[in-house]
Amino acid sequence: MRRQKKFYAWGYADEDLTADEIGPWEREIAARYGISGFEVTPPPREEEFTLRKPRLDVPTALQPIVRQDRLTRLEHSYGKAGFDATRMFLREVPNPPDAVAFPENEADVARVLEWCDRVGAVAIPYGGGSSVVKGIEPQATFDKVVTISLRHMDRVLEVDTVSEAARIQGGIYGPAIEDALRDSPLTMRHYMQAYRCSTLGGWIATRSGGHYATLYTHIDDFVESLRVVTPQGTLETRRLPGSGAGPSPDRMFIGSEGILGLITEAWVRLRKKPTFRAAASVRFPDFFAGADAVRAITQAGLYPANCRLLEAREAVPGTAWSDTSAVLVLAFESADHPLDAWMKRALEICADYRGRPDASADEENSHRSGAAGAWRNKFIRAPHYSEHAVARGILSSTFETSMTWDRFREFHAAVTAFTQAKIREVTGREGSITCRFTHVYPDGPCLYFTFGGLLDKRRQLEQFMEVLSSCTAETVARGGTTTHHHAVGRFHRPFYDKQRPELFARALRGAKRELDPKGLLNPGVLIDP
């Protein structure tokens, strides 16, 4: 039996943060802005909704791939960013999809597109739902909506430990691949936060970004060929280490965002399991001390696989809101041979810029103790508190980008100020903001700020969007990306369109004429048909 999703919120429905990992981040966070207590709302129950009537019939040939119940279209309606649970704590789910699809093949795919095409229904290809960009949310425009989501096609076809890949359906969780390559001595191990509850196909349209902190950093490099079904009918590409005939047929689908077809199949390259492992963690002075060293460490080509410079508040528990230091979460990982030569120039490289490794870390598990165990430990568990968030009135999200090293300072003051200023502007109050690194490069990092605050329940989605889009405005404003790994969805769109060349765009929608003449599939994200 399917466990069943939270429809309004992150997660499974049958798990809860425990009240000892809720207690002490409501005092930390009532502390920290000056307030005694929170009015907590209730989590919204299904039974609260009143759906609007689905306004297609399901064909008989269709009805044993297809739902319209309550439940599932709640569940299908909203993806899992923060502006998501807050509608849903609101009560207001205005667009639902009007029927949900779960094909169990490639035919399945083809019928239910068809299904669409001849009632005119807007067709939104969906994989886990942990979008955070309304990359899967239908809108008010759209006249009828079928959610097409892959769940059911979600095997390991075929493993090639040769070569080592394997192909792999598309709607497949991340833990689904893992426990299907146990016996085998390969992992995919593309790691990311929405990993429980999130699919490969998902991952592939929207360019996704893994475990890897260097080298390995998104999707693109795990891509060997893909089988995807358009409007037009079914195309695979062809499967090989690498070509130079032309333009990558499957860059144009890596990212595509379920504008161009349905991502059923993939060969995805994988690696031996790692048996050797270096891990550690350096506190520096400051966060510009602690990017110095990353730079430095990037640019050596040691390649680390986990490479996270944080700030010490945001990643270890019961450091002062004062506190200006920064730790890095440094890690090295091979199936191959020892990694102390790695390690050891790593370190050196960060005493240079001032850097000390955390001496409480246990070394045998140093991934899970110390500094780096303590933001493990909150990495995984942080999409929990943002129902948590909503139900208090607390603003809390992020935004990511990039920037190279030359301007990585001036940016990361600039857009740091200009968030501060527009949190107080919207707020009334002061805020905070903090920024990590999750993937770096030789020329520059991924910048993630976490930002939060105190908002106005009167206000709270109003006041929630209108500090997320002027700092997501501001990063393209200042030549950043509008997204480095969250995808564009229709949140992006508008900094998406300043940011990419217009005669691009161009190109992109003669693509879209030929594989979806119509334009059934997922209007208005990327680009208009």
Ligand SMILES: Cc1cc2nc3c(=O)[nH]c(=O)nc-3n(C[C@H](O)[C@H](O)[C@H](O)COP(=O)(O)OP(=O)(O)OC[C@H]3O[C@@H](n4cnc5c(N)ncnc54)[C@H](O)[C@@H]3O)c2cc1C
Given for the second form:
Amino acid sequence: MRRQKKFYAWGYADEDLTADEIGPWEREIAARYGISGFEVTPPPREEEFTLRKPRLDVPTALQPIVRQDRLTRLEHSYGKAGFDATRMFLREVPNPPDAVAFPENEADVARVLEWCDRVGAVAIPYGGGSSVVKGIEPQATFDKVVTISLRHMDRVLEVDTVSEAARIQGGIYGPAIEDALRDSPLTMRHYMQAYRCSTLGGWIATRSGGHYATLYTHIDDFVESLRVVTPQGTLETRRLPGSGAGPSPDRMFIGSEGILGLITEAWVRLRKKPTFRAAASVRFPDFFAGADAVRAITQAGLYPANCRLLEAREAVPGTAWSDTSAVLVLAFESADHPLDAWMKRALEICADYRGRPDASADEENSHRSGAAGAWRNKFIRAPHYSEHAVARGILSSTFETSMTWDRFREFHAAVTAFTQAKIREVTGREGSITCRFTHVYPDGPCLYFTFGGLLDKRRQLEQFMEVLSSCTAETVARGGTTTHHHAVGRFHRPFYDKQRPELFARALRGAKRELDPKGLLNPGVLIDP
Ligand SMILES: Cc1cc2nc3c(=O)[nH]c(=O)nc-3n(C[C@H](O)[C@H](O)[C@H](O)COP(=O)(O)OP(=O)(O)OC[C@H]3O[C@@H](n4cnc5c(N)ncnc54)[C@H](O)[C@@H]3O)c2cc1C
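Show the same protein again, this time as the form predicted in complex with this ligand rather than the form predicted alone.
Expanding to the full complex; the earlier chain stays at the top.
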């Protein structure tokens, strides 16, 4: 039986944080804001929602693959951002999809698109629903909405061990890919944080960023070829290791966020499972010393698999909030050769910038202990805290951007100061902001900001949106990108519109007109129809 996901928050219905996890976290935040405790809103139950009646009748032929029950519609109403959980905790779901289709194959996808065309319904492609940018959310302006979930198209179809690649269906969840490769020497290793509950098609459609901190950061470089079902027919790109034949058709669909077609299959590049590892965590007196070391490491061409620079107070339990030290979680991996020389050189570079390893550098499992281990646990468990923050009126969210090294310090200082001032202005109290690097390039880092504060529960959603939107606008105004790996969706649209060249928007609208002339697919995402 399929394991039921929580319809109102991240994760599965049968899992949650333990009291031992919630207690200390809650007390620490209460102490930080000088309050005795929180009023906790209970999580929403399905029975508390009366949804608008579906505005569509499902044709008999499609009934076996289309559902209109309350839980299914609720589950497909919002993504998994903090503002999505906030609306669920407010019991506000005014625009659920009218129907959710679960095609079994490409012919089904085409039949559902034809149905949408016939009845004038918007079609929203849906993978795991882990969007944090309103990418899968039906809008009040849509007359009728069919969400198309590829959940049943979830198989690894073929593995080419000679070229190290696999043909995989778009609706497969991350763990199922690695499960299917268990007996093979190969692996995909695109461990992004939402890996458990997101899909290959969703990763490609949103240009997701995985756990590789350098080189293979985005899904883009994994994609060898694609199959896409559009309202105008199905297309398949040629499987090639590289090609200079004009603009890449793959790249047109990578990042297309469901507005051009449904990615039903892809050949993706794999690699041999790593057997050699070297991991260390390195402590720096401050974030900027760590940043200088990270720049030098990437510019030296070392390309560690993991190279996450974190503020210690964000990453290491028990660190005082006033502590401004930073931790670099560093790891190299290979299926071919020992990595001691790489690690030795990286640690020499760290030492040049006052970085000291705080776990054994060459110990096989040091990525599971010390500061690196603490970070790893936090990375896996962190998404579960979001619903508990929402239930208590705690502001806890993130935004991510990138900047070249030459402007990084000034940019970091300006965005940090702006966020602090905005939280103070909106909530009337001091908040918190920390930064980490999730991905790094020779020419600059991805800056991932986490911010917090205390909201007025009566104005929780409004205050949350005001802080998040203003900070995102500020990053774009200062020359950053509106998103490094969370996609544009509907949330980032106003900022993306400022960032991208208008002529490019026109070209994208032209492509949309050719592939989806009636504008059925995901209107409002990336461009207006
Ligand atoms: C806790 C958490 C952690 C996250 N961590 C990361 C992270 O580390 N890295 C990262 O990149 N993102 C992260 N995200 C964001 C999100 O997981 C990614 O955007 C992910 O790629 C979405 O995949 P999905 O299958 O859930 O797609 P959905 O959320 O279902 O859809 C996202 C968008 O893609 C479109 N789409 C989905 N499937 C298809 C398809 N087959 N064909 C065409 N269009 C499609 C949808 O229409 C929508 O516009 C995180 C989100 C959460 C909630």
